[in-house]
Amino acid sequence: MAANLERKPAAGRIWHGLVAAVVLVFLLLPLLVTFLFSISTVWQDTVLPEGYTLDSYVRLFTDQRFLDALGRSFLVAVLTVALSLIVMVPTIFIVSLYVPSLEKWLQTVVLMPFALPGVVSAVGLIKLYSNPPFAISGTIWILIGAYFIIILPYVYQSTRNSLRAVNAAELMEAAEVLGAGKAAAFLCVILPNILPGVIVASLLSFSIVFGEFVLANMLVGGSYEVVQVYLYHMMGVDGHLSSATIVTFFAFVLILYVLVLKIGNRKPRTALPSEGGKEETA
């Protein structure tokens, strides 16, 4: 009986094994072809490649409007979520510390990205701001508008955890006894309290943001040529040059990735105080 119930737990994690195994296998595969396509010479009528090479890798190092884009996809990014953690950070706050009859109007307001498909809200954008007194159709500018709407559910998911994981209510009440005054309390004691938070929020929302298309290339397209759209130009130029780009790309968001789940990981600092009234950290 005991050799049975010990049997049935190694045949789930043997089931489970393969499983994982299955998927990664369907989902690296690809990349792994795309990978030995950008450093194949020749490649036609065999299991793997004739000839390898990293020619593909330095010409796309040594193109300056790989560059360019790669610069232009980087500076969006970094302007949405700055703009974003400007602005929601602070009304998350507040909203669900002082005025909380708010807070499923907000939670309502920022889930509303997921319903409305990039197509649609590209076309709508468009006829919106092609015409004064806002035309800024194709600029940059309602590029980073839209990806600031984009990114709304997963900044205020992140942000408003925190704020319940440290008891931001009680925090504030003793900053306050204190004599901290509330915008020093948020900015001294909040915010350096939900920063793990925020900054998987952050990286999170840099890496939906570096990895759009549809609104990219419908929104300002060549006028503003990010590294998406110099990716989606290049698939009709040169196959070795377009995958040696997809892998990079994938390197980048890779990268984002892990630094999301290794600070999402990490576990939270908690003050516990002695009994000689001093506070140790746990």
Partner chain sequence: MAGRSPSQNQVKLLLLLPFFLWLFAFLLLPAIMMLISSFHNEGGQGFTLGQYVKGLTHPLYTTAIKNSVMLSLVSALVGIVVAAFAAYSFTTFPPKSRDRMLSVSNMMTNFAGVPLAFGFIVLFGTNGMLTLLFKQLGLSFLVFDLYSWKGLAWVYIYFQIPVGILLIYPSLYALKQEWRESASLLGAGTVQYWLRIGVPVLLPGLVGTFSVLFANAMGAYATAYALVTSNFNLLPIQIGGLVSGDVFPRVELGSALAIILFLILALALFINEKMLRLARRGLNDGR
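Other form of same protein, the form predicted together with the partner chain, not the form predicted on its own:
A single chain, with no partners or molecules, comes next.
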């Protein structure tokens, strides 16, 4: 009897463990073989590589074309995220505290990118920006403009949640009662408090911009080659460099994710008791 009772959960355990393991292995498999490829000498008609070397990485990090692409990707990502924060954090703050009538509308607008996959939004952008007076197609500017829209949902969500979590309305009131102007209160009180959320949004946005291919290829392509476009061109030419690029990209994503988890799990610092003042929810 007792044995019977114990066996049942044990069988469930094995079953769930098996499902989780199979799915996770399936998900990790393409990345693992890509890694294996990047450290292989020759791997053509054998199940496992014939030998191992770090040569691909040496070649990759001495390839000027790759380094240039990497630099461009960083520049695009840094500029996009910085501009997005400068524009969006005050916007979200003002709308959620002072113009609640716009809140619902803003929530809908920031979700628009989900209904507009890259290939669709590229059509309008090409139409508008490949001819004068705004011929910025093929430059970094059109990428920054378009990526700003793509990362909107993530920036909005993180910033909005942080403002809620630190009870921004009460913080502002307290700061103003103590004699601070609105601008000073925002810069010295609100901003430091929502910083962890803003950093999380930045890191997520960074990884999205870094991994974006469709717009980079369709709007700019070879005239401002970023890492993903470099990877696409390399794929047919040199598998070793391609795989090393992918592993490098993924190592970078991994670092961003670890940072997001570390920062995201930290409790927001707030001196105010969070009684009562639960804000209206959408």
